[in-house]
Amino acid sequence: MARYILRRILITIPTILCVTILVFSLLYITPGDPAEMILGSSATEEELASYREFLGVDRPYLVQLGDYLYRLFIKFDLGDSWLYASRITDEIKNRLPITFAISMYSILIAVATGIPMGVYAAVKQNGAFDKFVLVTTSVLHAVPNYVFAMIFIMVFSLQLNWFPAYGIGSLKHYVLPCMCIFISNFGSMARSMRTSMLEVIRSDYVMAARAQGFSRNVVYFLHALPNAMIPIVTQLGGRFAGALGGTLILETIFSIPGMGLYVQGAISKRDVPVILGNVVFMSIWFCLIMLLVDILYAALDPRIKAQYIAQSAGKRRKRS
């Protein structure tokens, strides 16, 4: 077990390594000169050289990113905005707990109500509630968030006037954003978990179980549930690592001062660091949690664990 752990941190780190390189060099491409775009047309070019020579682009493209990866791992230092003062990672620590609010909450709430649903669902195959579920589930998992966001804002907010539509503040302003995200993950919460379940539910082991005269209920969900539940919890994982970056579209709509309107704000106005510290962080953010759920989930699936020391005792096997 501490094997694997170890194993798998050892793969994470290379890998944040080469996302961090990767997007750096996908955003080091982007055209245009920034000393022009901040300082105007009018700018002579000794200006602009000084400018540019200020904000260090003018290094070659292997010098700017060992300073940009020396900054990042070694101070922990997003770098800073081309247009602000501010540094992006004093701007990220004030605006991430807004966005980890509403994304979080609403996942949960997502969990709480979509997996019970999904689960009624399959055991009620083809009845009406099950028919009920597949189509509203899939009515909101596919419209996009963005869509139900401004219908929200239209109904609830300009018509029936219960909900602030802009900014964030007290509890009423976070009802509305969070139903939007509610909404997308509710949607394939509750599909996902029917699937799953129906196929456990036609497989031999709860056939035979059912066989050897053990009640519906108790078969259901002492035997069946918690194998259902696998691909469930894998699918968790990857939504609560992508979470954050899940909100950008509805911060900006809602005008939610978090890291979606950051970016956002960033893309529109070309603020390259900006763009690079938060996909980064986000990236990071993402490899990090993935990691968590993968040992937890080895803690809590024997099976896993059964494979990955089948799989390193045939690699000892080839080497011999």
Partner chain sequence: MTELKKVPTGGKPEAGVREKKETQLSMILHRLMKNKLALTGGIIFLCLCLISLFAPLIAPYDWSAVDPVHKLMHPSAQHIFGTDQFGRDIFSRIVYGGRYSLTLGVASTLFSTLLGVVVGSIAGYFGGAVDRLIMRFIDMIQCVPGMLLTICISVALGSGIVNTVIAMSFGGIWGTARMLRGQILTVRTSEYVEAAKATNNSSFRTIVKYVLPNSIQQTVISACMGIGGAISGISGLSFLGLGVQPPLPEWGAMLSDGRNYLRYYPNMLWAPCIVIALTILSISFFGDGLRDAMDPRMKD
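Let me have the form predicted on its own next, following on from the form predicted in complex with the partner chain.
What follows is just the one chain, with no partners and no other molecules.
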């Protein structure tokens, strides 16, 4: 198991490095002059040249790339924003808790409700509850969350005046964006859990356990459910990993000063250090979450354990 974890960690390091180089290269070849975008079209050529030198964008590609990689991975410095002259690390520290709270709470509630509903729908296949789950999840999964955001604003903010339509202040400000993220995750989570559970219920070993006289609850929840959770763990990892970057549209609609709105403003103004800093931070977050998913996956799937135990036993036999 330790070798499996070490192998995943060693894969994570070059992944982050490759993502950083790729995004830096794409931003480098993207048309547009950051000096002109910041100073405006009224700036003289001398002012533009001086500001390009100040930003460091007049240097060759390899020099800029090497300098950025050195500051990032040696000094652990994400740099400063070109547009606002503020520390990117400080901005992430201020904005991350908002995005984290909205995303994580919504996904956790979706998991806590979607998985049990999917399991129960699979156990009661073709029943009234199963049909209700299929219809409901199909609708929720098909409609984008920004459509629900506009509907919620019109109904709960403008008509009923129950919740604020924009900004972040009290707990009421979190309700509508959390509802949007919850809906988009709940539908796919319940449907995926139902599908996975149905596949396991129909497997031979579950049929054999039922034939041996075990009760339905024992067979379904002690034998079938752990195996049905294996593909769901991968899906959960992807949702948690993409949570920080998945709120961009919602943060724009609700005017939430989180990570998504920060990145969107940087993209529109071509604030390269902010874009790079956020992409690197989110890629590290994604890799760490997927590393945890791999560890949990190995703990749930006995085949991975058996594979590494067999490899270790084979190496010991060769040494002896």
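Because the structure is predicted, anything quoted here is derived from the model rather than measured. Positions refer to the first chain, counted from 1. Only the largest set of C-alpha atoms that superpose within 1.5 Å between the two forms is called the rigid core.
- Once both forms are overlaid on the rigid core, the distance between the two CA positions of residue 267 between the two forms is 2 angstroms or more.
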